[in-house]
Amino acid sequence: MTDRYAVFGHPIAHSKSPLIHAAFAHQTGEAISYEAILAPLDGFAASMADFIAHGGRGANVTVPFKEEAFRLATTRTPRAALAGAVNTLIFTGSGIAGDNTDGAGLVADLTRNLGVELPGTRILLLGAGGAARGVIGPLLDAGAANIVVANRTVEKALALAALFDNRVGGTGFAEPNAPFDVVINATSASLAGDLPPISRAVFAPRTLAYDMMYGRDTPFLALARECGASTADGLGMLVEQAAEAFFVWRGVRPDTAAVIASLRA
């Protein structure tokens, strides 16, 4: 018997979610389908039911409703809840389980694919929308010394960095101008085609500029390599989250590499 799996967003047309987890059930054994489905704006709650009702056995989540399958889920792991966002969902007896492997996924790209060794790391993280918040704690737990949020609108840095201890401090874009080990783009701006107005001096030739966008060079990354540091995609990371949402529903980790490889061929 094939269990049911897909992942949720608007749009979703895009999504390479489909191919990733038909290479994981492929490469495992493991009797599973997976589709995306695109649900109405206002309708995600509605569509999630109507999945279950027809066999679902778990539910990726992309945006934006990613903070309302929080709301969804009747119990969160402590990783959704310090997110305050869900992503992958798993369906039992008892109700609506939420979690969040976005943070998973990066330290796993980071350290397994990109050789990021975090204990003691500096990290500049750009952006303090729900995608810096999923990745704070896990970053954290992976033994980054220092995180610093920065943001256009400053207030929104400091209340993202007042949820976690004083490892993490806040600050506007412009501020922060000595070089980090790591920089992290979780900003919107790479979409739009845009650069977060952040100086050079962060950049430095030991300094990995990573950008959670995947699929384009984008200003951030071009940026970095102009100040002469290493760059990298969030391709990555989309494989790795996916890989540990696998293991959350089937107990298995399948290997990332070849996936990661294909999808960049």
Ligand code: ATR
The other form holds:
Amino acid sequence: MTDRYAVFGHPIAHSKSPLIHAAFAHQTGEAISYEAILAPLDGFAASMADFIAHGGRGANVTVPFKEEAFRLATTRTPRAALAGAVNTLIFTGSGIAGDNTDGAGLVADLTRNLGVELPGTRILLLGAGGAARGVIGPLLDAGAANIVVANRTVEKALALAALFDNRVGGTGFAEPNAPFDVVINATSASLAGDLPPISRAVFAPRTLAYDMMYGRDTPFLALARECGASTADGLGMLVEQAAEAFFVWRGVRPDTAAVIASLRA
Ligand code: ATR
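Switch from the form predicted alone, shown above, to the form predicted together with this ligand and output its structure.
Now the full complex is given, and it begins with the chain already shown.
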């Protein structure tokens, strides 16, 4: 008997999640199916109810439905509550559990794949939207010493930082002007080919510059490289958040390295 899973989004046609979960299932011998479902912008809940009625066991949720999935969930894990968004749903006999594996995915990519030792690191996080909010708690839990949230709209950076303890501060793009250990681009600027106007001084040779976007070089990564920093795109995070969801659903942790390598090739 095959258990049914899916990712819901809008758009969804280019999602790599079905490919990733098929590879995990093949590798672990778990009998699951995983499809991509285009939910209408005004019909996310109905689309999810239909999936549950037709045997769905769990789902991933992507743009623009993560906040709606948060509201749909009848219980939420602490990391989902902290993120204010849900990317993983688990359907149980008694309700809909909401989780968020994005932050765990970033931490796993940084520590397991990129060799970053997070304890004691100073992190510059660009952006104050949902993508930024989802990773702050997990980065702190993994030992980050402090996180500076820099955003185009400074008030949003301050409001986001205020949700956490004094290890997290908020500011504008212009202020940070000394090197960080890790600089993470969690803005959607790369989508438009834009570069958040940050100082070159935030990059040093020891800095890892990480863009949550994947699939193309971005102005942010190009600048970081020019300044001598090492760089990484978000493909590893994508695969690692999927592996964490797979683990939540199946209790089995897939090997991600082979899947990341095959997606790159
Ligand atoms: P997501 O869920 O991807 O985080 P979001 O919640 O809409 O999406 O947040 C988008 C983030 O990217 C915000 O921090 C936004 O800055 P503002 O809060 O000032 O709007 C940032 N952003 C979007 N386009 C940008 C650009 N061209 N340059 C810099 N920052 C940008």
